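Just the one chain here, the form predicted alone, laid out as structure tokens.
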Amino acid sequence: MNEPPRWPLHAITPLLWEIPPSARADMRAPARVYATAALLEEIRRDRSLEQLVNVATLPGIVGWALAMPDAHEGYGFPVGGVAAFDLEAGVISPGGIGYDINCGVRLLRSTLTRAGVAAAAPNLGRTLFAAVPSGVGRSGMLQLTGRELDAVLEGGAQRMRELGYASERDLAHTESAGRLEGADPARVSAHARARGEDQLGTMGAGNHFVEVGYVEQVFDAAAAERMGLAAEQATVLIHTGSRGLGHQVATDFIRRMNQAMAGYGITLPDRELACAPFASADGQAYVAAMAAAANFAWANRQMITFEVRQAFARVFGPREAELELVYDVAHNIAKVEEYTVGGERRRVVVHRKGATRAFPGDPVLIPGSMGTASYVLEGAPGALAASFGSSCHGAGRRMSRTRARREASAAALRTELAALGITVNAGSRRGLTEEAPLAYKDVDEVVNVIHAAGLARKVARLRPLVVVKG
């Protein structure tokens, strides 16, 4: 295997590194990485930096191409990547959003305590595993066709409120109120629609999960109080996205844009960066389909929330089934936002691919691996000027799924997690070993970079008790 190139990285601060545009003739902007020196060496081991440099060559890029401390190699763009493009001169690239459109995280708070959940952990794990369909190809309780599916693609979580699966409070605590404007179901192919018809309310496989944990540590008491969080309080994290529907939307438009780029005079160092001018017919068609898939994802997480509440009611009784939503935030999405760049106020389309929105005062949810911890942060003003209002999205992989399967034993992993007081319900050994803690970076180190760099402030650390995976 060839060693990745050693790109020239200059330290702007001890936590911010830059590859200057002079590093390669086709770069239109610098490429910046938030990381400690140790994390940077991990990032250097794959093609993340090369992919970041490639992003910096795209037409109409504004400011910098950015990588967060959880960055690792992805499709076209690195996972953990952020890039903003001018609305007139810039492009939209499906690779900068990812195949799982609006993969995101939802945090619920409970009136239960750590002790209450721990006492019921085996029963709760089994009940959640039965309540939330997981794994490849699993169907949900709703079968949507025709206009019913259109209503979800247009309305997102707001449609789930109309169907009785969400409350007004749920919508108020969801990014964009659970609905991205501009969605056009007609831009979603028949194949994509077919893949989504029976998948609402399903978790899928890979790194998706439902996790019941507790607040292990509070760093900012005032912020935690605003979010309704307290030490020892039980919590629920839900991590999933748009399932097969979103994957097919990405597949369809990557193919379409690869065929169309020559007509726009766009040449790329990597075909995985396939793109079209944002303002073009191809670009706007993708934006409309992406919004529809994003709405499907918000509806999906809302439906899973309904299923989780039902499971809690069965285990603990109806009083404990309320599970109030703290926040729901996407980390694979493109949105039109406004920033000051180079002293000029500009509207740009921000691509976040494995990166979480971190607006001042908003919760920022950072899941770790199932054997370590997750974090709740609060967006800081510094993110607006430094990272287009963005943060990391998790611990970030340090090894491939193939290598994780080689190095981790499902039986040993279950024993290890049990020793930590963690109950795991998983649909397959493969799904378990691929997501072993050893496959991920140190989430504490990743989050400390974000905190110290002023992108988001630490509020609370969560520890898992019950994990459900596909």
Given for the second form:
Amino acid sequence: MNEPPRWPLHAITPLLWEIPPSARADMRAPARVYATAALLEEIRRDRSLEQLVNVATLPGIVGWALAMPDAHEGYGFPVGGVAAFDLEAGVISPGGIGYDINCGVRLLRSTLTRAGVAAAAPNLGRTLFAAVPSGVGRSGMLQLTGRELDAVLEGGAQRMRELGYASERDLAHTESAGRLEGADPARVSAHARARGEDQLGTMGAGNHFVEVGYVEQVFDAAAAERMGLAAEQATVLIHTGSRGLGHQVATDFIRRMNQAMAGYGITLPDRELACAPFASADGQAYVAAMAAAANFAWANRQMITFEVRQAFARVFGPREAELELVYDVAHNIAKVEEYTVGGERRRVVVHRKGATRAFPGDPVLIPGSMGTASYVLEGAPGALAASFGSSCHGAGRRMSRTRARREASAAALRTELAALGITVNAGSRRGLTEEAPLAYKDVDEVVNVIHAAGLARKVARLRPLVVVKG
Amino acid sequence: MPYRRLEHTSDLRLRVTGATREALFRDALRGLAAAMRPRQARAAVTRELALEAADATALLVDFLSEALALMQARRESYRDVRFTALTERRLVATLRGAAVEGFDADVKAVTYHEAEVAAGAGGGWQTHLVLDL
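Got the form predicted alone; could you also share the form predicted in complex with the partner chain?
Let us now look at the entire complex, which starts with that chain.
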């Protein structure tokens, strides 16, 4: 491929950079990047900025097209991107949410300590690997069809509560209480249902994981206490989304909007940006299908939570299986929210693709790569003014899977992780090397940008002990 | 080689070439099927498919998306295809492959990103394809 173009970037602060709308004739808003100079150089190496400029051309964009410090090249929208659109004049774009609708992270806290988990690590890893199906083709314990599946698409984690797999407390600590309003199962195609019907309670592959870790460092004691977190305490992170059902909903609507766009007079520099006016029939059909897929994802993470609790009960006994939910937050989703933009209160549809909601006082969960660290942050008021209540979503890839496989060997990686006290249970050697820490940016540097820019404050740093992946 | 894997930060980028339109579609299908890393093939299967799209690029992406949905939903892997009809904007095809136990890689989608079915310099057809993993 050709070298990416060098875009004009002005420093607004040492951590915020702007490409002015004059950089390309079709831009309707500036494009902004949160990054250190060093992270910005990494971001410039692929097509992230070109993709961000493309987002800034979409009709009805409000404020800026934003990239977080973990941004990297996606398709259409960059991963690590945020964009808000006017509800009347603006669009909704399935590519701005991504194929894995409501991919997200949930954090559980245990009554165990680091030492308690470390002593049982091999057994815990094997038990979790058996309890949480991974890869594609290992069915979940609940296989729902017809009206039973509809109830999950409409009810999300709240349906899991009715079925006995969630507590009221779980729902109270989940974004949107684990259910988006307006979900319509009739908008979810037969293909999407067929891909998803045996996948509830399954992790998938790629960068999805279940990770048992511990609180290595507390940065903000008061916030950590509010979240029930303390140094040396063992925790569980779950990272997955809406599985094949959500992937197919995105595929269906990107196809549909590509066919419909000409009728709305919309032309785009990339078909993956396919969109429709938010208020149109096509736009609202996607909103209803996306909400159903998002609900499936919340039900999925809830079901995995149930499976993880069962695994903990088998390994440590029922008293240690409570695993209270700290928070569950999406990082691939669109939501209607209200912000002050240019001195005016406006309701907008915020697209977060690889970006985590960061509302003041709410936990923000940032998983790192498997050999490094993950972070718990707390949303800060600055995010409302500067990033549509959004933060980064991870360390961010810096290397393709192909290159990661070339540069990392599974055996050496296992030895390296074992030396760090990390037990890994992975479905495939290839999947393991593709997710090697060297394939990712430095999560500390990424999170420090978010903290210093005032979007969210660091609360605690988690270190992995047991990693289970597809 | 009819398809080659190229670098893409988050996903898998393929460059597919074919002497004929049929060959391009078949080799793109093989690239997709290989990327899914199927486990343990069993009984042979065939599936019928008919599609229409706005242009050749959309037809290829939609064809692969349909094959991906069928492979994941039915746990089958298709390594070959026979076309009853294949024009710029329409196809009727029979996918051929085998039932499988599952897949080691989770290919989420075939994207339109960078896809552009075009005539190659030395004749034949070519395109890039980006798969979301």
